[in-house]
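There is one chain below, alone, in structure tokens, taken in the form predicted alone.
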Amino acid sequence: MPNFSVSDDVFVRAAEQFPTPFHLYDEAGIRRTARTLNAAFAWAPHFQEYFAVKALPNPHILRIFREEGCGADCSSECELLLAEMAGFSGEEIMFSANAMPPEEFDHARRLNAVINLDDISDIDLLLAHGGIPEVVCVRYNPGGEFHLGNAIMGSPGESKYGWTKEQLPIGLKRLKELGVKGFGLHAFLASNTTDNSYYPRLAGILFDLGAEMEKACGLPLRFVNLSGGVGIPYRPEEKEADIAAIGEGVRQEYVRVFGANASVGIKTELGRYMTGPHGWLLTHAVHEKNIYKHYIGVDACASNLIRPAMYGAYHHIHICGKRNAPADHVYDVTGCLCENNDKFAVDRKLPKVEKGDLLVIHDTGAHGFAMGYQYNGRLRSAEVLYTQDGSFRLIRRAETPEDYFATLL
């Protein structure tokens, strides 16, 4: 079910204090999820969750994760700067290369971040920009399709990321010649899956491959990074992932390949799972239109949450004070952009919506604000933290027209 751990009273009080639209994040929920994840992998040597900064790039949120023992997964210079701002340094940061400007390697090496190389050609790039550290992670792409049972969960062969298996021994031997003392292995094969078998299946692939490469190259495997991919149930009928069962499944694969007393570390790079259910976009109904369809216009738009427009993604919506009212009206819930895909919901059954009603759009805590933009001159919204003590804290103000024009010369 969508996250109803926060009462309507909280949403109403927040909307009384801050003008809509804005994203609201639940600190207690974020901390609870971080602790649950750490408990699920407490068995794992050197376990480290590197929160995917791209999911919710706000230093206030990153500091919460650092306090909970998590690191930061970065893939750009600005994300490195955010991680620094939040107090991360050294091996608390994983830097994943992806066709990036060379100077970003320099920055990551100055921070002594763990480097994750996306392509074999990145070896020479890293050598010239910051130098080769003693431990380097490499990203693997098996090609083809990734299956769980009879279901196709992803198509790595269509993905721009990672090394082929044939490139791995060549690149690892070169890294060894350049002074590398150990390597990590990383892969991302499926997105937003709540199937509890995904991580264990991925872990088995990487554990087997890591053991094979260790023998082939004479380099010790220091860690395996299972990356992200564990998802959340956006739709009411979907089940959430059982992270404890997932952790146990990974443990069984670990023991199968390495034995119970091995020291190979386990890392994760979860984003959506960590913050997605703990964020909501709050918006007021401001317009009603009846033509060929019944439309409710709200004061938010795709600039605040683009996933429905970009992917046709489902986000649950409820109306404050009407959770238990019959959903006997059918609406398209729309924003004000001059694009027909600026819709948060299409043919959605809801209780009757009145102008002024407060609508809560669920599961926006990951890739919500982060994917915002300024098309049509519509500006990005504020971000508000609902703190553990029950108060609200503005952690990013809404943009103003002055911000919109600030970069013009």
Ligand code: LLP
Contents of the next structure:
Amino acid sequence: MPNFSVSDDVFVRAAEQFPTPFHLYDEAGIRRTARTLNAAFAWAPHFQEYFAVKALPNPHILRIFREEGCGADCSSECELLLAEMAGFSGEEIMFSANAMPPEEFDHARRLNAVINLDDISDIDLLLAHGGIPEVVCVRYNPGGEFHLGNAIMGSPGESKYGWTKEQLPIGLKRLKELGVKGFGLHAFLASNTTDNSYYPRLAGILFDLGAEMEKACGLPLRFVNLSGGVGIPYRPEEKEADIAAIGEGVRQEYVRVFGANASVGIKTELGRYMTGPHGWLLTHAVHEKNIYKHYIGVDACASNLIRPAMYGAYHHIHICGKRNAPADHVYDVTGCLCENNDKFAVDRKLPKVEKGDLLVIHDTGAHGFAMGYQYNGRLRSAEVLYTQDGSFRLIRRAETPEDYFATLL
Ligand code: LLP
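Instead of the form predicted alone shown above, give the structure for the form predicted together with this ligand, please.
The next block holds the full complex; its first chain is the one shown before.
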């Protein structure tokens, strides 16, 4: 079930204060999720959630995570700059990038960030760009298909990320010769899964493999990085992931492989799970069009949230003041781009929508604003924080035509 913990009164007040469209983020909700996650992994030595900056790249949000004891997972130079801006340094930063310009290693090393190597060839790049630190994390790709029970959760064999199993001992021995004293092991094998067995299964694979590599290379395993992937219920019929059960499942695997008193650390790089449900895109209905289908045109478009257009992703929509009205109309809810996939919903049952209604598009707190773009000369929206004290703070202004023209020579 999508997140209905914030009342319509809050959305209406926010839309009175700021012109739509904009993304609204709930600070209290974000903090609650960070605390729940930290509690679920309180048993683990050196537990650290590195919030995936790509999901919601705003320093105001990053500062909230910092206050909650989280770190930042960065995948580019700009994300490193954002993390710095939010006050993160050293081991509070994980640099998990792939096929990036090698100079970004220089930057990450200057910050003393933990480096996660996507490929065995990155060893030479790192050597030339910032040097090899004492602890290096490596990203594993098991190939083939990844199953949970009967379900195929992903196709690592088709994915560009990570090292093969055969490459691991070769690269780890090389790293040892270069002075590395310990390693981390990372993998990301399923995206947006609310299946509580995903992290435990992944943890089991990485714990077993880490122990095997430790023996094969004589290099101690310092931590396992479970990366992101824990999902959220975008659809009304979907269940939330049970993070306490997930933490306990990982603990059981930990005890199975290392025993109860080991010191191997656990890291995560969750993005969607942390902020997804705590963000909403607020937009007004501005057009109604009836041809072969019924269309509601809103003042947001795919520039503000591309997931439905790009993946056919479902985002729940409700109309302020009509939460309990019967959904007895069927609409496509569209933006204004000259692209027929610029639709937030297709054949969606909703109560009757009037021009001027405030629509709330759910679960835009991760991979929402972040994936914005400017096609058709449409600009990125503002971001507003609904603070713990119940007020609204503009944490990013909307783009203006001046921003659009700023890069032209
Ligand atoms: N760590 C790494 C190295 C990643 O590449 C990602 C996401 C994460 C962590 C965070 O994953 P999360 O917990 O948010 O699933 N744009 C897509 C999602 C792409 C995710 C890419 N990497 C979407 O909107 O569904």
